[in-house]
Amino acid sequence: MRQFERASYLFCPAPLTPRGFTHEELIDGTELRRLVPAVAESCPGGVVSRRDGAAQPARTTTAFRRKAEQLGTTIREGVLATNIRKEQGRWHVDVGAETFAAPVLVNAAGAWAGRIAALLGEPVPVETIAPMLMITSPVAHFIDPVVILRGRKLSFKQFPNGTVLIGGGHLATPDQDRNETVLDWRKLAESARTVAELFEVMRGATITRAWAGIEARMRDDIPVFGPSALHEGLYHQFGFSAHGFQLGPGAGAVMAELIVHGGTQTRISGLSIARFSQ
C-alpha cells in the first residue's frame, strides 16, 4: 500500500489498466482508514495492492538455501571467487583453495557481479548502493499492509511480536572492497520522524538497531539478465536495483529454463547485457 501526503501526489492509474496493469487501485480517505486505522488525518488516499504481501528475508533466504543443499548444491561463504577462466569448454572459477568447473557459469554475484562482467570483457554501467533498515522495539499492532509513503522516502512494516522495519530508500556509503557500510543517522531520524508523525503510536518506540546491505543497481533500473553477449556457457543475472528479493525466485526459474532448454517463453530480450554496448 502507498500512502500520499498531500493531495497533490494523487494520481489515476487508469490509463495503465489496457496495457494489464491492473493490480494497483487508487482508494480514497474513507478506504485507507479502513485498512490502515491508525494513519495520520493529513492522509487523504493511497494506492493499495490488495494481493501483494511481505516475507522475512533472512528465513526465506535460508529456506532456499536448505533447499538447494538438498538437491546437491555446494555453497562457500565468505570466501572470494577468483581466476575466472574457460578452458577446454568448461568454466573454472577458484574458490579460497578449491576449484570449480562446470559448462555453465551464472554471473549473480550481486553488487560485485559488474566487476566479473567486466573482467570477461562486458563492462556495464552499474553503481554500488546500500539501503538502510532499521527495526524499532515492540509496540502494540496497529498495521497488517506493507506501507510506502510517496512524498518522503519511507517504507515499514510490522512483524507479529510488534517491532516495526522501516526502511524507504535512504542510503548508506558502501565500502565494497570491505563489504561494510557507514550508515547515514541523520537520514535514519529523518526517516524515524516521518513515521512518528504519520502514527502516533510509533512516537514512544526506539529505535533498536540499524543496519544497511550493499546491492548493484543498474544506469536504468533495469536488471542485467540472459547469455552473454560474447561467452557461450556464461550468463548473467544481477542488477536488481534493490528489487532483487522481490524478483529473485522468479527470475532464477527463468534463468533455469533458459539454460537447461536453451531458450525462455518469458520476454527478456530487454533485459541483456547487450543493451549498454548498443
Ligand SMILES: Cc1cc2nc3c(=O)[nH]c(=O)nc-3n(C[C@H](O)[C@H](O)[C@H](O)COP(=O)(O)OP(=O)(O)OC[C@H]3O[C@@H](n4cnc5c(N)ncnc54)[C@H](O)[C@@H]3O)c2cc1C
Second form
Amino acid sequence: MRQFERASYLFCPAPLTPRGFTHEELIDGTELRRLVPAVAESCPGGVVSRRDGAAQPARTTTAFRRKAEQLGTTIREGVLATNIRKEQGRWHVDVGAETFAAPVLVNAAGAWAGRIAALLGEPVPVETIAPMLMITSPVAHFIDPVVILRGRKLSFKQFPNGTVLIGGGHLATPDQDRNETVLDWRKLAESARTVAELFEVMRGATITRAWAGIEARMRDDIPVFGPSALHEGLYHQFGFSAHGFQLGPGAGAVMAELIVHGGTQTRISGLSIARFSQ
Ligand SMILES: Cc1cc2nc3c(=O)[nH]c(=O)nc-3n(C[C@H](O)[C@H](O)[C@H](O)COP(=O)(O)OP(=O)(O)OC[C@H]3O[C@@H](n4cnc5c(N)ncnc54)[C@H](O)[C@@H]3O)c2cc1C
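What would the structure be for the form predicted together with the ligand, rather than the form predicted on its own?
After this comes the whole thing, all chains and molecules, with the earlier chain placed first.
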C-alpha cells in the first residue's frame, strides 16, 4: 500500500497537551502551508502524523479476499446467513440452501451484529449510523495528504485522477432492514461549502456523486471484541463506530490469535461484550 502513503493533518487552533501521542506533531502556519500550500490563510496551524497512511477500500479488501481464498477460505456473497444455532457442540448456520457447521463462530456482521448478539442472548447498546461521502469532478493536483478539519465536520483527500473525496462524519438516515440509506443533502452542501471556504482551488469543482454506508456504533464508541460471555466457541467483532477500516486488519490478526492459541498479548479486556452487563 506504499503508493497511498500520505500524512494526515488536523487543523487545530488549540495547543495539544502531552498525552503520549508521539505519532502526532503540532505544526505552525508556516509548516502547514509548506505541506498544504493551497490552504486558506485563516488556518493557523495543525497537527501532522507524518507516518500515517491511506488505502483504497476496494483494492485493499480485494487483496485480503484473494489471500483468504488462496488459503482455503470459502466465501458466499449476496445471501443471508440465518438460523444460527449450536447443535452437538458445533455452531450451525444456514446460508441459502447450504448449512455450514464449525466449532467456532465469529459474529462480524457489522451493523447487523447487534441483532445476532441479541438473538444469542447477549444484547448490547448498538446504534446504526450511516456516514456519507461525496466525490467531485477532477481538479488540478493541489494536495497530497489526507486532511481532517477540527471544529467543523470535514475530511478529504485527492486521488491521482484529480477527483476529491469529501467526508467527515455527516450522517444519512439508515434503513437497516433494506440495507439502504437516505442522504442528507443539506449536510453534504455544508461540507462542500467548508471545502470551498478553505480551498479556493475547489470553488469550480462540481459534486459528481454521493453515497452512504451502514455502520454499527457503540454507546462508548469502542468496538465489541473477544469471546462471548455466554457461549463456548462464539466470538464477537463488531461496533467499530466508523473506525473499522483502519482497525480491521489488526483486529482480524488478534481474533485469529484468540481462536487458534486461546489468548493474545494484546490488551482487549476493555472491549469485552460483558462491559455492558457488568
Ligand atoms: C462512508 C463511510 C466512510 C468510512 N470511512 C472510514 C475511514 O476513513 N476509516 C475507517 O477506519 N473506517 C471508516 N468507515 C468505517 C468502516 O467502513 C467500518 O467501521 C467497517 O467497515 C466495519 O467493518 P465490519 O467488518 O465490522 O462491518 P462491515 O464492513 O459492515 O461488514 C459486515 C458485513 O456483514 C454482512 N452481514 C451482516 N449480517 C449478515 C447476515 N446475516 N448474513 C450475511 N452477511 C451479513 C454485511 O452485509 C456486511 O457486508 C467508514 C464507513 C463509511 C460508511
